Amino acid sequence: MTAVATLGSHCALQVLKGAHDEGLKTILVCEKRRERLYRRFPFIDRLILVDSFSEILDWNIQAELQSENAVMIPHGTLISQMSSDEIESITTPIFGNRWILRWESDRTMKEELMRKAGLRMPAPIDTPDDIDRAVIVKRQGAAGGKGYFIASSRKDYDEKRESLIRQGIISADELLYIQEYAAGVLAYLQFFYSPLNEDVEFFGTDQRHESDIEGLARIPAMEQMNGGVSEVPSFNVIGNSPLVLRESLLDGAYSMGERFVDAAKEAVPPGMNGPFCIEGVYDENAGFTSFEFSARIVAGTNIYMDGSPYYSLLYDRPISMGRRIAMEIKQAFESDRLDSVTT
């Protein structure tokens, strides 16, 4: 039987608990500073201790994982701490499509794939000189919202960028992406595509809580103007909460997920296998504008460790996204199709 491995961060607990519940061996590549935390959980069969996650690229650790017949589950920490070239060089089989993670990490490629999927998107702003409305400025890759900021003019952009550089949050040569700000109800739509069953499953929806931009709404405008907030409010993600969509919106959500899977198959074979997330806002007419996608499990699924409302309609037992991944790996292994779900 195969084993499931992941990095000790982000959503490792639900990934490994799900694998354990499916009878698979669990392996955690764990930074030594976090060992005490993860030793608390009995469903983790083995810890491989490292000083930093980049050590997963070492031949010895890759050999250890391969000796366990392990499948690596990628998540946001892998993307934020390693380049696309490094991820693609990992010799351990990776669940899903390792090459689509490059498309997630590059804003231009990300935008291209979203257009191919026919998703409605905010307008990109080519240069800071073109800022003539509210925009959101983002970093490349999976930064968890850290270093993002809102601007309304070139002057505003320059002042906030320089402030973040002084604080050491972004670097002076960092390439930033500018996008029209889309207003509405935040909704992060979580999906799973099974290449074994050739089916898109809608798993659930979450909202993200960001500090300190979220607390800004609780400060009266006068106090904000008089210096009651930091110069550049942060969008750093602190946690997630569940959101249940109106049932009339489900058909549209499924349609977006299916179009995204079809576009990914064409653009970056073998396509969008496994978990993914389409992220955006619903406007006053219940229209969805997508500003991001994540081509792997997202941390928002952690709120559904005991199963999501929508998966309760598909399965007669609690299924987390971590367990759904393990179910796919187990089915693939037992049917000798592991290469259909890994790259």
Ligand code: AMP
The other form holds:
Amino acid sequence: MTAVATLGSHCALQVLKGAHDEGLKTILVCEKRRERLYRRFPFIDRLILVDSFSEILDWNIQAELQSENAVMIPHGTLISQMSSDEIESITTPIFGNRWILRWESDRTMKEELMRKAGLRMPAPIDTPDDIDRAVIVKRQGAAGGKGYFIASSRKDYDEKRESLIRQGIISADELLYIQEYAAGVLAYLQFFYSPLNEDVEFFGTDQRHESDIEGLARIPAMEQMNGGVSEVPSFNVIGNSPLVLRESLLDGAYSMGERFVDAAKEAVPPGMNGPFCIEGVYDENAGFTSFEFSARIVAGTNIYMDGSPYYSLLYDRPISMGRRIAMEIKQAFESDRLDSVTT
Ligand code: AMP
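The form predicted in complex with the ligand is what I want next, because the block you gave corresponds to the form predicted on its own; please supply it.
Below is the entire complex, every chain and molecule, led by the chain shown above.
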């Protein structure tokens, strides 16, 4: 039988619980400083202890994972702590499509894929001199919103960038990405594409709570203007909460998921296999503008560890995203098609 392995962070608990519930062996690559935390959970069969996650590139850890017939589940921590080259060099089979993770990390490739999928996006702003409206300035990769800032002019941009450099949050040579600010209701649409069943499933929606931009809304404008609030509010993700879309928006959500899967199949074979998320805002006309995608499980699915509402409708039992991944691996293993769900 095959085993499921992941890094100890992000959504490791639901991934391994889901695998355990499907009868698969579970392995956690765990930083020594978090050993005590993860030992609390009895569904984790084996811990491989490391000083830092980059050790998973070492041949001995890869050999251990392979001797367990492990499939590695990629998540945000893998992407934020490792380069695309490093991820692509991992010898353990990775669930989904390891090649598409590069498209998630690289802003230019990311935009290209979203454009191919026909998703409406905020306008990119080529240089700081072109800032003539509210923009959001982002870092490359899955930075979790830390170091992002809003600016409304070149001067504003320069001041905030310099302040973040002074605070050591971004580096002076860092390539920043500027995009029009899209206002509306935040919605992170979570999907799963099954390459075995050739079907897109809508799993659910979440919202992210980001500090300290969110806390700002609780401070009256007068107090904000009098100072006493942080110089450059950040978008550091603290947690997630569920959001239920109006049912009339569901059809549009499915169609975005399907277009994304079709575009990914063409752009980066074998395509968008497994979990993914399209992230954006609904505006006043309920039109969706997406500013991001994640080409793997998102931490926002942690809110549905007991099962998502839409999966209860589809499967008639509580299924988390972690469990859905394990179901696909098990089905693939039993039909001798593991190659179809891993790269
Ligand atoms: P990202 O890393 O692109 O997911 O962005 C982190 C956070 O920044 C998001 O969760 C949003 O709150 C915010 N954000 C990103 N892009 C935009 C945008 N174009 N307009 C408004 N908010 C955005």
